[in-house]
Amino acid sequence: MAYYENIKEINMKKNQLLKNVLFNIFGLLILTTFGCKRDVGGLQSPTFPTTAEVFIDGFTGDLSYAAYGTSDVRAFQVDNQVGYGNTTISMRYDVPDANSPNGSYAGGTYLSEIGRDLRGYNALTFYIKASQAATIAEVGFGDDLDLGTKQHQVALKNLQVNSSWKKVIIPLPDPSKLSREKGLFYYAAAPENGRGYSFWIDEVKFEKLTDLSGLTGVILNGDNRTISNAENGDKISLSPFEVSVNLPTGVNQRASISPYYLTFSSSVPSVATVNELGIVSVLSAGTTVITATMNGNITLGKLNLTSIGLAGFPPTPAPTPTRNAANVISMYSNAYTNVAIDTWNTRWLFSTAEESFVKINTDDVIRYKTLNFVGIEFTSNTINASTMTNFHLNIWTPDNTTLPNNFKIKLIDFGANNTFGGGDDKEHEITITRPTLVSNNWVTIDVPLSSFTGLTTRSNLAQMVFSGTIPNVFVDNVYFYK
């Protein structure tokens, strides 16, 4: 079943708001501004109402609706036809077909004037049900049009949906947060396989529900992570930031968080800390424990830290190449122009290395972290080295080059039919280790095209693999030459 494949967008669609849009809807005018007298007599702080309802068979009088930027506008109808149970009143939602002149989705938000007190409530409820099957991509609340902070969302995402009405629980992660809150319910919508449908939303409350249990908040899919190289200066999201409840169908149900809602903690400060928005920050050598709590409960996942410190750089560039640039094909080195490479860094399935840029003195390096293996990819205009005789690398790495550890270069050709696969492509690997490869200072690599036995042809080549068993890789000087 095809869905807004692109959640990102979405996001990005709807911060392009339309603020002040709202709607007289069939005759139904939810511009009506709450009246409400407070008492402030005797410095006592303001109190707000504690309505529960959004929508039952029509809006509560202090809501407003904003269309989101480059929506449909007109998406959202009260629809008098269709109703959850013995009602003929819902909510109605026509998402519009790809590429509709009147928008690309539909989105909007439901905006309390003054705010709710909703602090006696552990759960959001609507009832819905659509034209066909479909995935709704977002649902939920908290979105009160503050593009800086939105502290108190929480969304439902990818909502499978059908033809029958279904009744859908969305957890209030920590009520006594929510003593004024403006965003009571919002939704993002596209088209299924580039085609519009409609879908109902109806009987939309906050509920205190007594069937709710297991309530938790989860960071990093609730995963167990160890970073063992980190080093100062790294920045790392301890994101996804979930809320995990089971429902009273028995099943366990996650909805996406604000981080606001938690409370994050490193175990020795000093090495790493972490602000309030899950980001943590590498400050010096030694190892941490990342946690969170929400409602004083620890989360599901935490982030086991080890950093290095200070990064081993090369203290000094790598030798300056000195052959005729007429003998070169040049891939990366400033002593020659280099041939265009789609990109240094595929990030293949299962890869986990990470590449920078940097400079040592003046000399543009490639830096990998985390290498186990990267792909690099000339695939837009393959290397003709037919008449090349060698091919040269220089490496550094402050890691420990004892054997067994190496690293491997594997060069691939995509045949005459200039094509991934077809039959006709040649690759071989090489593998460097002791002594040639050492810690700490810049290796020179230079291996005659005639030790690559298994690539047979080199008329296309397309690829290169760097791979091995040291994590940290300084490249320089990446070439062909005869």
Contents of the next structure:
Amino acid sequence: MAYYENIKEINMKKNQLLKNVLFNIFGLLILTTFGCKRDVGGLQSPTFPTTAEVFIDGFTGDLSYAAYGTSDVRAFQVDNQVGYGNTTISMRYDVPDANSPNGSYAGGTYLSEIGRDLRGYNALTFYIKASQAATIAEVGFGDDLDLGTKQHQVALKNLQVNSSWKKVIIPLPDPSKLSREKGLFYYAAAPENGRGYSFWIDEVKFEKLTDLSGLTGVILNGDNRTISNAENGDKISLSPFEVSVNLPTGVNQRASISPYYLTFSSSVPSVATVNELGIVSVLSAGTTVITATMNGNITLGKLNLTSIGLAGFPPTPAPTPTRNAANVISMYSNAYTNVAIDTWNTRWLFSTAEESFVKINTDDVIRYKTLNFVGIEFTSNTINASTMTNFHLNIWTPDNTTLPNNFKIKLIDFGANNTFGGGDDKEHEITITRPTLVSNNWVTIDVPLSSFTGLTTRSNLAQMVFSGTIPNVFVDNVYFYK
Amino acid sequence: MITIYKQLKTPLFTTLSFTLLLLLSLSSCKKEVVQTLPEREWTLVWSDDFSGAAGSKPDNTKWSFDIGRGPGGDGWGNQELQYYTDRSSNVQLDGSGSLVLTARSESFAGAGYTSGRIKTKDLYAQAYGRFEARIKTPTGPGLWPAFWMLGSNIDAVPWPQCGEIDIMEQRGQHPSITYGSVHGPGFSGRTSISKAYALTSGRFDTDYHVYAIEWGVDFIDYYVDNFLYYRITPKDVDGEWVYNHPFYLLFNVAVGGNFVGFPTTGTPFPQSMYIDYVKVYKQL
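With the form predicted on its own done, generate the form predicted in complex with its partner chain in the same format.
And the full complex, kicking off with our chain again.
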């Protein structure tokens, strides 16, 4: 998360901040005072305070506050004029303007120095209102500033607030893990349309609510996802990780959670394994189902994964071009200086193509998977091929190339107006089949531009489309020449 | 098949069952609620425990379906949004002893939602007695589950003159609250005679609860889990007491409408009401 950059600055800013904040830390004192009597018969694991309150008209004694790096460290203060209920005290947050020299957002975390035993609760709750309708980027639980993991984090994102107090409920996905929790509450809020505003939070406490229901973990947005063309070595994340709960209002609410609340498993571990962060590693050909549990209950969402095993890769690079660079306009080749291409995959609607840039030995090659069609654009710097005579590329495919399988290339010229449409666009598509098209060998496609009969202008070439019936294609040495 | 159901003077030690009023007066002390219930003896005369194969329809000698959006096509007089069907996706036995009515968010015959509504009209009706069902209700803003009765003379004597007794109605946005009501001439719709009952712990959609009325010549007593929370007598209604003729039973899950408001983007769908059994007794 971007909000946690530069956390090294926090300690420094924390000291600076403590001068401004009206509370002290008593917790450590209490612990040391009561620490003298020692029962040596049967030592038990230490237990920590079960205090529910975080802020209710004042802070509990064990608390400290750390502002996030690059945030406005003075954003938070105790407000003695506004409060929820009958009191006039709350926590106020002044979100800065977008370009404030003090910081670009408001954010920080409240830490228990000792740690709290929260196993008897199931939710963190508080009341919130703002000076205007606003969307608060994140409020949550479990940010103990442990840089690596934040294993107990729960984040409610894009919380909508307005000028009336409303109660917010953040469920604790698995309280049994919270025997010594230090990160009690955190927030991060950015300006609204570039302008700052204020919001207030009060009655922050842990509760054991009886009117929550349907607590369940969620992976993959709750979808039953199918991947049928995974390959050895693929890494697939099961994120986002979420907890879903039905609130006392009957509404389902989802919050982001740390993957450490979940236990992942693969039905066939020889095909793919999944680690504790929910990253699936594909190992061999076959099919497996990846699922997760939270508190022993199956989550919403699962991954049906089929791996084709080892993917077919060209064993050797494509032949190196030998034409004089002066006679070449190259789009993709290690042999020439290439013109700028906006994208090798426009991801147009209904395109399933996935591109990646791989090396065969030292040669750079574009790899397309699941190719039905793919758009390639160079509209920013259109290519003037009016003096060129031929179009060249090398392709390699492991797929079946017997008829009627084919590979198609379309070139599109934007015409004199150099923009899409306007009546002067020209295009032509050629189709490559057997015997030119073969499997498991580099195929050289070298076509006179005169064969692109519909392409009557070619001084503003702007788009190219690859399509056809072979889903796996490696592409190299794409250039025009004369 | 005569079963005797005898309700004794039983102290009810319950933490679940507080009325709203009791809640207010007792919230500060942990006192056990002791109710002295009227002593009545009942004999079972009609019931359905909804046993049957999973996916099958309820017994057609006991139940018929309401289909569509109401006689006026106006959402059954309440601007409800659902289209009732007799498809198994909306009404079916679950194979483990419950009838399931499921509200779904789907386009169907011009409506945005589908659901189920079944009734014993022309199949069973009775005046007076104990009417009870064990139900797990759905939740979510805009969900309106109900277990209720209408006067069986409704075709000759239109609503509200025929009378309506609502044994259980809930608003999905308040899953801890249930309502018991009567509608009649001069006190129908928003002016019905009604009372809410709230759980102090837990929710109605997470577990089965037993909803019942005991109905006599001049009273209707409302129960949740055998806790008496409301009695309606002729002096409580601002009109004619129209509860001296047979009524038939209905179960339904409505979506939207005047009582409950519209579903929101946060309303989870599909939502199901599970009915474990329904039993009708006569007083001995």
